[in-house]
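Starting off, we have a lone chain in the form predicted on its own, written out as C-alpha cells.
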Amino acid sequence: MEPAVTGRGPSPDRPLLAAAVAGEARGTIEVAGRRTGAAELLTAASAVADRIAGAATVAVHATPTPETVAAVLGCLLAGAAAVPVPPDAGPVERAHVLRDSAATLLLDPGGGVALPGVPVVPVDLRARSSTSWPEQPAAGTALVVYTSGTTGPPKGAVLSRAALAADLDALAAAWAWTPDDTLVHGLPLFHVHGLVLGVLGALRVGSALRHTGRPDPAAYAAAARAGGTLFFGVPTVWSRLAAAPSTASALRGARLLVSGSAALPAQVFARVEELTGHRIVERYGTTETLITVSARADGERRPGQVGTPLDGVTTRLVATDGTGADVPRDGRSMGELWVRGATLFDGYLGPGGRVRPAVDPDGWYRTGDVAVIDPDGWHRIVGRASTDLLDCGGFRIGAGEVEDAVRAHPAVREVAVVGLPDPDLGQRPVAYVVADGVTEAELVAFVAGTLSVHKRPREVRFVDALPRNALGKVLKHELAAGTAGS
C-alpha cells in the first residue's frame, strides 16, 4: 500500500473569533474603497447580532461591501449559521438556497432585496452595540456555502467554525502570515476563496484588508503602491496581470502572491515572475475540505504543481476504477484524491436540517479531483475525474497534459480540452480554443511535438471565449453539452 501523505502536524486549537473579539487586529477593514477600524466593525457586528439572536440559520445577501462583512461577523457572533447567496443568483438558485438552508432571515446589506416568505434585516455599518457575545463552540457551524451546483442543484456545505480556525492557522504558518501584512483581493464573498481566506483569515490573523471589490489589476497595482503585502487572486487574475507589464511592475514590493480556485498555467506563472520577480504559491483546496494543499512561503514553487499538505492534512491517491488501490507517487500516475483532517466538512445539508456525512468511516473525503503526486509529496491536479480524466481507446488521457501542450503555441489565449462521446474510442479529445492566425491543423501539428499520437486531440473547435463562474473556473460541461455560447 503506498503511504499517505501528511502534513507536519495539527493546528493551534483557538476560537475562531479570539483576535477580532480581542482587539488585536492592526489594521483597517476596506471594501470597494469604504474603509472601517477593526473595533468600529465588532460594535456594528454586535449589533447585528443584537438582531438576529436566536436564529439557527441566517442568509446574507453577500455584496462586496463592507456590511456584507460586519454580516458574517453578526452571525457568527450570535452563533447562527450564516449562508452567503451570490448577488447575482437568479430567482431560482436564491429561492434553492433559501429553502434548502431553511434560513429564517436575510441579512441584506444593500438595502434594496425584497423576498415573499423570509424576513429581510437591513444592516447598517453605523450601528453599535456594546452586547459582549460569548464564544461559540468549536463544533458548532458557522457557514453553509453552497457548491457551484454544475452536476445538480447546488448542495450546502456545513462548515464548522473549528474545522474553519484549523484551515486559517494552517494557512498562516504556510504563508507567514502576520498582523503586519495587509492583505490585498478582490474575490466574491460568497465563495470560500473570497469569504473564509480573504475576510474571515485577516479577522484572525489581525492584519488589515483592502477588498478592492472586484479582482482588477489595476486595482491591485494601486493597493501594491498603498502598501499591500499579500496578495490572492484566481488564474484570470493573474493572466491579465500577465498582460500589463507596467501595471504588473507594482507588485515586486509585495511580499507573496497566491493563486488558486483554478489551475494556474505554466505560461502565466513564468511571465508574472519576469514582471514582478515573485514566484506565485499555488494552493488547492475544495469547499467541502477548505484549503488543504499548498506551496509555503518559505519554501520553493513549482508551476503547475500545487504543493504539500498542510499542517495537520493527509492525503491519498487512489485509483478511479473502484478497487480503492493505492496509486504509486511516482509523478506519473494519475488517481483520485482523497483528503483527511481537521478543515474538512461536516457534511452536506439534507432535509430538515440533517447533515448528511460525506466522508467514509476512515474519515477520507473523496475529492472527485485526479491529481498526480510526485515522490516527495508535491501535488499536481489533473482535473476533475468526471471531466478531465478521458477513456479514449483504452487509454487514460488527462486534460490537463494536452491543455498544457496546446496553450504553448504563441496564438493560443485559452484553450479546454473535454471528452465528447465516440462510437469508436468511447471517448475523444476535443480541444476548444481562444486563438488568433493559427488553424485547426497547424494546432495539432504543433501538438504532436510533444504529445503521443493517442493524446492528440481529435478536433479543435475555436471559440470566442470559454464558459467561467464566478472564480474563473472554465465549465466544461457546458461544452461538452453544447450550451456555450461562441
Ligand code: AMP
The other form holds:
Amino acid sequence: MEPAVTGRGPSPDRPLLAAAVAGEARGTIEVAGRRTGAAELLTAASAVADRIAGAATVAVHATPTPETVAAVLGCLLAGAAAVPVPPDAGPVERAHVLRDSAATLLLDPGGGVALPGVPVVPVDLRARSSTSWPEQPAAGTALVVYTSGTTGPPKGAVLSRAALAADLDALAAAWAWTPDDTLVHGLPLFHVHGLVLGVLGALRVGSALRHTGRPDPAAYAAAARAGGTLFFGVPTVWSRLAAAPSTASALRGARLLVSGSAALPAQVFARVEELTGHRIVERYGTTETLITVSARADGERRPGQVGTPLDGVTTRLVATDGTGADVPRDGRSMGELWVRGATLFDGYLGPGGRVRPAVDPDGWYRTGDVAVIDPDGWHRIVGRASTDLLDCGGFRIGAGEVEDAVRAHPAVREVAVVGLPDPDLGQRPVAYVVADGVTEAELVAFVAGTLSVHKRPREVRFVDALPRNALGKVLKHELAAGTAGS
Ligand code: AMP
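Let me have the form predicted together with this ligand next, following on from the form predicted on its own.
Now the complete complex, all chains and molecules, led by this one.
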C-alpha cells in the first residue's frame, strides 16, 4: 500500500533540523509551559554548541524542559552525539551511562546534578550566539539512547542523523504531518518516542509542539481546546483518557491520535473511538530501529494491529526454531519479526567507543518480537519472544491474546500474563491482575469460555498495581522473576 505523501515527502538528505534551520517552522515550541519560537530555540542551542564545541559525546540530563530541547539541539548543531539520561536515573544507572558512552560533558538544564569526573555545563535559554554551524555529515551520530535488554546493564543504541531523518520523513508521510499541525504529547524526553518523534519530528516538519509536562487526560484536553491536532501517547495515556469520558470528548476536534511503545488493548481502542470519534493510529518500533510499521492517516486502522511497513522499511517473519525459515504471512502463523531499512541504528556502543553492528550481512535486524502478518501485509505484534510467547504443554500461547481475554471481564482494570516455570507444562500462564470484586475461579472460567481451554491462566495473582517503566510498559521480567507483587 502506498502511503500518502504530503508536503515535501521523504528526503533524508535534507538537514536533520531542516524546517527549523531554514526558518520555515511556523509554530511555537512549548515545553513546561514556556513558549519559544524555533528560531529563538536555535539561537540558544547555538550558544550551547559554542560551549561544547569539540566534544564527541555529551550527556543531557533530560528533564521535560525547553532547556533539554536546546541542549539536544546544541549537540546536533555542534556534531556531538547526545546521550539523553533519564532525570530519575539512580546514581548507578547514571554512572553506567556516562562511563559506557564516554561522555565528556553533562548538559544540565536545571542545574544541580553533581557528578564526579564529568564537568557539568548549565543550559541557559537566554544565552545567544551568532555562530553559524554548518550541517553535520548525515552518517554522523545524532543520539546514543540507552535501552534495557533482558540481561545485563542498559546498552547504548547509536542512531545516525540519516536514520532519524529517514524515519521522521517516513512518519510525516504516513501521518500526513505538516507545518499546519500542532503536535501534543507529554512523553519523557529521554526516549525515542518523546525526543525523536516528539521533539525532533516537530522541528524537522516545522509544526508547533506543545509538551504537556505529564501525559494526563486533562492536559491533553486543554491542549486540544487550544488547537492541538496531532496527539502522541503510550497505551496507558489512552487508557486513562478512555476512563475520563467528559475530558476525552475535547479530543473530538483533533486530527490524529497515535499510540505506540506497547500494545494498545482493543477495548481502549474502542472506548476512545466512542468518546472522541477517532480510531487511534498504532505504530510499532524499537529504540534500535526507530518506528518501522504504522497505520496511515488516510487509511484503515485495525484494533490490535500496528499497520504496514513505512516507506523504505522491509519486514520478514522468521521461524523461532533457529532454522531461519520464512513463516507464511497468513494471519495465523507466528514468527520473529526482522526488519531492514534506512531507519536502523548503527549498532550498540562497545568498549573504546567502537560500534558493534547488530544486523546480519544482509542488513536484517532481529527485533526479538513475535508477530503475525496478514496476507495483505498488516502486522500484529504478539509480544517479546522472551516473555510473551509461552510454551505450555506443547502449545504456543501469545500472552497478549490471554491478556485481551482477561481484560474483557468488566471487573478487570489491568492485566499482565507471564509464563512461570512448571514441572508438568514447561510454562504455565499466570495472570497478574488489578481488579475489584472478582475471584480467581471466575476469571479462569471467563477466559476458558472465550479462548481455547488450554490458553486459560492456570493461576491468577491479584496485585495493587503492575510494575511499569517510565513509558508505562509493564516490566514482565520482574513479574516472571517473582520480584513484583504476588
Ligand atoms: P523500546 O526500545 O523501549 O522502544 O521498546 C521496543 C519494544 O516495545 C518493541 O520491541 C515491542 O516489544 C514493544 N512495542 C513497541 N511498539 C509496540 C506496539 N505498537 N505494539 C506492541 N508492542 C510494541
